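One chain comes next, on its own, written as structure tokens: the form predicted alone.
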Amino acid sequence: MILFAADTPSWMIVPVALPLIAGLFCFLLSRRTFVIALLAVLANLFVVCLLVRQLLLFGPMRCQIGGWQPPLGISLRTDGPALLMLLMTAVTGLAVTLYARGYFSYRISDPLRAGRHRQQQRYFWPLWLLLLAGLNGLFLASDIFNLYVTLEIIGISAASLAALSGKPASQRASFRYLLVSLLGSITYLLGIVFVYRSCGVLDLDLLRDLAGNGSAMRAALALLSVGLLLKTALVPLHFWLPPAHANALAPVSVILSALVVKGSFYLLFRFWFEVFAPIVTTAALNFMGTLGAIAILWGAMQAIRQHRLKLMVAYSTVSQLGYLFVAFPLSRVVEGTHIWSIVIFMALTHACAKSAMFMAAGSVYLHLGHDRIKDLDGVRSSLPVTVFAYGIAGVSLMGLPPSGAFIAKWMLLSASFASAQWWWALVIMTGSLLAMVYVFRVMSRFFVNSEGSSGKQTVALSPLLEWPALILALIALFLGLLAPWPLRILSQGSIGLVQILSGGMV
């Protein structure tokens, strides 16, 4: 019998089960889908806040499903990094839900395409809730096979969402995304085979104690990493991301960029710095950092070259993901849990800022009927809140204070200079300057009032299309001022994780 008392770990089940149940009801009750989804994401946010409170009061917890103990049973766990990612997903998910309501309401108001947009809305809500359940399960799962299950749920639902617009370009991009996701899943599954063959267990805590320096475990880590890198879209495995993000519906672009790629990166980072930390070499860390540096520069230069706003924001995602990987080679010179601080602050800032940017891009497209950067004249006068949200999000992506990205980049710069690895600092500063170029390239067009510039607007934009973006952009901007709270949650890590990050890696 499961009792949901305030001081028990049983609440961990709710963030996984609740969106699944709500998604089922969205299929059955198509006329109340938004109400069901809104109640589900609000309840999800409440439960995540409750889990954060439990963590601060009682420390990390584990929940054994059905009472079965590892290695036989399925277990869930909470610690600082997992709950911060859950909180990021819950807050962003609430904003996505509100924005999607305004987005579909606007599109349905067009009588010529109302039927097609109603069908898109009908399938969006259950797929979105299924993906939310997969993300929550990924952050809470405590064994390597159930992580594979959550990755499959996320991949299938994300590819389906990417194809919702029905346009040939989005369908091709979605199919490519699905093939890449399946390839990553197969590679990940082969890594699980190596792990189980070598250790005979799948629980992450048990694996951490059993992982040795054998060739089988090194092969397993390589396979797991390649599979997750495909899903994370790190250069040169990024080819699927820009078309999938740019051609999807605006709420879907937000979900893909802000949340989906963070899940696979979170697993990759956790494997390298917790589960398989004893077999990670300095050469491997430098290799990941090099790929991250290439991603920063390549993604930013491609963003500058783009002519469409959504495609520019998509390539910006490729660039911003690179900063997460530059932290890898600097981990040996960052003391304690600071390496997690760098990654978490960067991930939280990117999720909120990139959500705001894609929301702003979607609102601009609805207003003008296109997203051509050269023809964005006059948008500031008609969509001031949207333009302000885009600008604030751009400040965060550039890493200016007081954003969370500023804290993360400052830590990276300090670590690179302290270890005499100045080239990482050069890449970070160059990437920030390039980000300034592509952000201000769009902002400059927003503030141009050329003669004859007029929007296509036939229906006034709902506040739900503008205010969620602004709120997320402000969260990203002021995350640095709120740093003590995330750091307090982050410090509540598992005992094994704290030991490893405090010098347990060899």
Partner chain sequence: MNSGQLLLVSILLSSFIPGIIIFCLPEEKHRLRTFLNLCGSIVKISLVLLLNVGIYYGHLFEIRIPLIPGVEILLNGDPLSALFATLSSVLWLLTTIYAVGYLEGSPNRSHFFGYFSLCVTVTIGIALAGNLVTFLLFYEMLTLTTYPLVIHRGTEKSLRAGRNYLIYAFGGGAVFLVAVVWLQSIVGPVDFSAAGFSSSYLDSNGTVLALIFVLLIIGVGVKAALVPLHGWLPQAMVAPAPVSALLHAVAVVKAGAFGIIRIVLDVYGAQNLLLLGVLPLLAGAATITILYGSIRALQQDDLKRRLAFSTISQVSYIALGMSMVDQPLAVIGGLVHLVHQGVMKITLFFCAGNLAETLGIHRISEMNGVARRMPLTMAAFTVAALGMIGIPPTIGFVSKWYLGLGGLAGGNWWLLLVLVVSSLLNGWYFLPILIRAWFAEQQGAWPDEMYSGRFETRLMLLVPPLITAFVVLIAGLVANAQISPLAWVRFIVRGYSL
The other form holds:
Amino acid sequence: MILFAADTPSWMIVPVALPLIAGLFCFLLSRRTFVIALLAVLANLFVVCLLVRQLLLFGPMRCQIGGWQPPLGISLRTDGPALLMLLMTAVTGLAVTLYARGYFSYRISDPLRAGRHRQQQRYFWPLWLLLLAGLNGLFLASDIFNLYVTLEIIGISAASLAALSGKPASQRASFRYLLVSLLGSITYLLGIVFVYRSCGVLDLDLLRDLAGNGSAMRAALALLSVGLLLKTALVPLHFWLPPAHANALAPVSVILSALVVKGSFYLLFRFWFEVFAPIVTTAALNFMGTLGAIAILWGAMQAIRQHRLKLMVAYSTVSQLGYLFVAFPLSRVVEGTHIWSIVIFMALTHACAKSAMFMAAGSVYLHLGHDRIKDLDGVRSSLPVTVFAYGIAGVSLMGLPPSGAFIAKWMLLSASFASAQWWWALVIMTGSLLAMVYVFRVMSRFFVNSEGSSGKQTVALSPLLEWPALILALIALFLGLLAPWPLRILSQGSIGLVQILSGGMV
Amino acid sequence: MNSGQLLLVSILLSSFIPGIIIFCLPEEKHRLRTFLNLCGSIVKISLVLLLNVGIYYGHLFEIRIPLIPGVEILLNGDPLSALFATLSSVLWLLTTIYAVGYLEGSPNRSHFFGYFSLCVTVTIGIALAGNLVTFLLFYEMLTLTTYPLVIHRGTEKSLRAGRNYLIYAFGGGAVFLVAVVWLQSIVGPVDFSAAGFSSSYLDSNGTVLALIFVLLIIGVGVKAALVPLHGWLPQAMVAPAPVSALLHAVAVVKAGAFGIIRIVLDVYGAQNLLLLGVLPLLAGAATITILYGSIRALQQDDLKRRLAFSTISQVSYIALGMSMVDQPLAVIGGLVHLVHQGVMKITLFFCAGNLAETLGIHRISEMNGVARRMPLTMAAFTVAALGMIGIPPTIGFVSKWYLGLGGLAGGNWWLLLVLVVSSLLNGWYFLPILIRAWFAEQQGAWPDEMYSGRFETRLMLLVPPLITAFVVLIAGLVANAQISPLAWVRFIVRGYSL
Amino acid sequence: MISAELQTMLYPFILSLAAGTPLIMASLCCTPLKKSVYHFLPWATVPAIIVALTGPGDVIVEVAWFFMGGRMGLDETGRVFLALAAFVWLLASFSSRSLMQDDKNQARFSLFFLTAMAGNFGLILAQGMLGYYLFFAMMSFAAYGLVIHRGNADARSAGRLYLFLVMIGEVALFTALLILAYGSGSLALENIGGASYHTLTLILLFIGFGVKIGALPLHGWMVPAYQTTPISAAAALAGSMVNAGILGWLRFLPPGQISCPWGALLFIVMGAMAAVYGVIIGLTKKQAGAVLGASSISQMGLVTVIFGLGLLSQEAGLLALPVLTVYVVHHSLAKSSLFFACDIVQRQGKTVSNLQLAAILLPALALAGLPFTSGAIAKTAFKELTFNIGAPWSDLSVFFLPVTAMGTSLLMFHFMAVIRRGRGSEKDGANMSRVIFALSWLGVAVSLWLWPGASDFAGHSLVGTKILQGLWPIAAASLLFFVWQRISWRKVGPAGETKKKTVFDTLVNRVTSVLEEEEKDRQQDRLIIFLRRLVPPLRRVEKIMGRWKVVGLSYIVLCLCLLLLLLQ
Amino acid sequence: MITTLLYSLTGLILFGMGFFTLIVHSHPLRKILAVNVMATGVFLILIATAYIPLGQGEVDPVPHAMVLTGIVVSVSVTALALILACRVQETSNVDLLRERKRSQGTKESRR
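Could you output the structure for the form predicted in complex with its partner chain, given that the previous block was the form predicted alone?
After this comes the whole thing, all chains and molecules, with the earlier chain placed first.
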């Protein structure tokens, strides 16, 4: 007990190091990989919970790895938003791990499939653990260059994961994904150069104090932002996301859509509202908001026109990411930590719901052998849990109460009314309605009673393929009811945010 | 958690838990499923009755769960919620019995009954909602839980109906959400128990508040099928008869009407509305709906469609009553019609379902002489139809009487005209059905006769409409008794000191 | 003797038994016992008879739980109406019992017959507005079942018309009741005088009850309905149910309590027109029931006139009330008796004998006011009323009464002629119908002479001038009739009312075709089609956005935009 | 100072050239190379930065560390990109060396 409660910041190394080591073992051993991965993911979850507990007890903390002080040493830090993202990653990660297990053991008796699965599985577990380490590092790192490294780790592992499925489409998509990710990273690196040139420091906390001067910092912010926007796939730069997400293996789609894009967004958001907050202008915020609005509508319309389920879900991600950006222009009117809570609720809900949706889509794909929307008849009776999970996830994405997205939308709407910027409200509601269209376009096909479907040979899916999705979907749905808890964690705040807010930014 | 809160929670759980279990049950376990359903509904009715008694004697029932600042889940038992909860739970029991009989032998029943139970849970949630956020929460969930029921048949036609239902319902929900957030950004959180926000807000934000009122009414008006927003309802008739009964009498349309009541009485309050001067808008919408629904009903040959348009028309009496919120008598008329319309309409749908299920009759033109084949069903139908027209001593008359008195008290003479015209139209589209059924000669064989047994149809299909038809008669006959919907509504209205 | 307390406790029970018995029996028609109910039809009237004869007078019983506050009681007017109704219904039910012996729909008939009966008794006993309205509606709608009983095309169209007018009447009545209840602040009939009467209320009440008595613009149903309704039911319809309209006026526009000269004029004018109009259309009908129906329109016109006179002032109202009662009793008995006469003709399988014809002549000419009959008493009463009210009404009646008497006589001769030619098939129960006719005949012959309420008028009717005045119109009419008989039997088309129905139909079609199906569904589909058309451009743009060059461009543009905006 | 500027400008130009190639040329190999060139450009600027802050002949070690790390990252990413490009070639008939796209006809005719 003492261990758990102890004020020892060194715990926060574990989420980065543990998956890395476990990934290495997975790669080397190539047997019992699932067990190792599962253990690592479980341990990760446990440690994250521990960190949350620490945060609630002692507030935000820093940890210098190896005792090196900044600017040279690698330093990690915890605060409310970071831990919530970690928690999101850990929970979703656990579900994905289980789901992947189910996925790779599906119809193992079929020799062709078994061989392919073995191959894929061999690379999946190490890459996934590497990605996990990268994500955790991203959320914890407090150094702008270390963040670059984590971004690259994420980029590499994500692109490799996306290529796992081996299909030509996925190879092409992942190649493009890799290039985009590289372009983003390099742009980001260029931004770092500007930062370093004008400030001479890399640490986020130190930067915040120095950020107030010079147009070089503004150029740096622009470059950093565009680099991250590329990786986040905000609308004009979203072209790589749908094919990469839709053509990957189901568990990979889940990871990419639910977690990877969140990482770069998280960074972007931190830059805009913490590190570089003093130099951010209202016009720039409105610009980002406009891009977000376009993303909401464009992504949703694209999602509606899709013929394949996974593509539709991928475009829905494009649309949902837009909501995160619509929060930007409203940040100046909301009080306290609300801007964080809007984004966090949106991100958490989206992570859970989108994973559930991709899992459901993947199960349907396995079950039917395709995911053409018009031929989804009769899935309701053969995969009830999956359909249920899909429905609940869809509802959460639409932002219906009591999902977390509803809370976020509520706050967005009240902010837009409070600041008399009603057009944001209009966009948000239109987006919800469009989401309704694409969610239920599929949903209704599930409900078609078709005589033909009984003729097809169908194999029962393992519960590992169905239940993780449902549980995640339920978490997304009931996140709104649990709202006080994330808010409590969030209220521990990042150090910087509190300072800015007390400095009269509102 | 005190006993009052426990009661509220268990009222919700009494249908939620059976619903979840039913989802998990295998398709073949009919008996267990039916048992669970009936158990749940009986438990629910008894709990709701307990709630009624508690409310009558002034106990407080309240659960508050704060989510974020300004947003909290509030379940609250007040006389108005008890009225709706009682209506829904009682009719749910009957509908369940009916549905068990109706769906005998059809596929996907565990889905059906699962959603059925969830749907009622959500409806009761609407009844118990104590503020706009909670109302919104359950209001949206209602759309979700009824959608699978609407498209239960899984045909292309039902999918289309379901699609339109969703578009309308979520469109309304979106407008409602916007209005609620907007309202809260001006007047702060609105609890229903406060009977209206402070009128001090009207000075600075009068126009906006009027606009928000219109938006709110549009939001709930979609479910209440106010006229330009009614398009989903006639199409949703492709659903099985128990679902139609549920949509029209127990849950959806009622939830919309209940929303109007809540908004008028509890969110804005009579004083504010009079000051804002928006009531004529509501009255106009209700009037147009009443007349339009009736006229459209005249043209329908499909029995269920005619009933659907009749619902559109009838439900607006509630809105009409609410539009004269300064007149207690009109409010009584509107509120009591919430119950009365439900009981009458559910009877009609049960009977329509019986005709379709037993003889394959879907159109009015096929109904010649059907009363000879199914006298009890048609007797129930007749009673309910006469009730709809407002013939004494049925409950339909009671509603109209109070509405009329309220209109006179407020000096609204046009209301008499509306009542007269609508009664005539009601007669015009219901009486020919009755005449056909009772007095016309049968022409040829029935379209699709499926049942021949001791009674005119399966007992489970026969008993529910007979019970509700009995209620239609008796509740009107003893309207003045100590225990009757009217008495309870008077109790409610006393609480508002209008 | 039972104690007073017990008596008060029993009142509600006794009173409700009058209406309750037929109602309970009606509900038995829905059970497996339905086959045997019709055997017991006459028994349904027994409680009503008992109540009418021995019931407690002028006691009002409140039954709070019943239909928003039920009140019932038996005042003097009510007692007369109840006795009359019970008598007519008793005869009608005996008649029905034999008439319906072989009918396959006898259970249905019994159901409606008994329900109408219950309604009729109930409304007489009701002392609250809503109670009256309830039983009135019950009776009106149940009577529809009797009108349409035969089920042929004529019956159906007559039924349609009847139902249409009943609906009009119901809503008019409903509105009037609302206004009255709101005005008087109570639902009790005693307080009704306290309400201020709008012109609108008066018109609404005229329409509401006028439908039942066939007042002029609302008379359309009467002729076809009397023609198609089975005779026993028609007797009840003409003999008793019609009176419910009169009673309604008496209850809701209580003479002596209110006065309304303007409204009085409405009643008098419409009544007078109806009195003439009834005769005219009656002469064109070739069917006994139809002729009687037309005669009812005419006679009820006279009643309307009497009622209108009563509305002129409060004093006039007090004078008119007994006259009205007398007239109603006279008309009911005579009219039902004539219907029973038709019943004989239809059943005995041969034309009427001269003896029978002579017997039928009594009620027929009684309607025309033949001296020494109840008609003479009624006419005398009428005349005295006008004289008591004074000019100009007394002068008008001098002209008007003989004219109507002549008209009625003409009509009755026409009726006799129709009956003489009529011949039905031989059926069971001809003897029964003879007995019934004899009973009703007896009623016509003696009732008004024995009834104390009419004794004054009866005495006055025996004055010589009165006898003469009663005789000459009849004589003149017989002459006229004889001439007219010689001229021709002109062919007359079927009842014009069927055409009216089609007018309504076209109206419906007109209205509904405007709103024709709206293509709501199709419009929604159009929306979908429109959206589908958006898909190709969407796809194209998305594809373009995926090109590397476009991506590069947007990358640069984004960089520049952000930089510019941040530099602001 | 001039030197720094020169280095930086060169770096920027390299970055720009790489970017141009990346978006204009469709060949995978060129794209990979273009990205590498871009990265090199950024490294160049970074190295140039090392001069400035401390001045007087002293060199800031931090940019060097960053560049080293960057190169490591860049190498591994390039490797991965090459593998992926090969995979694309294997699975979808794109001949990397002959610069032929899948829609061969158009390319051939243009040549």
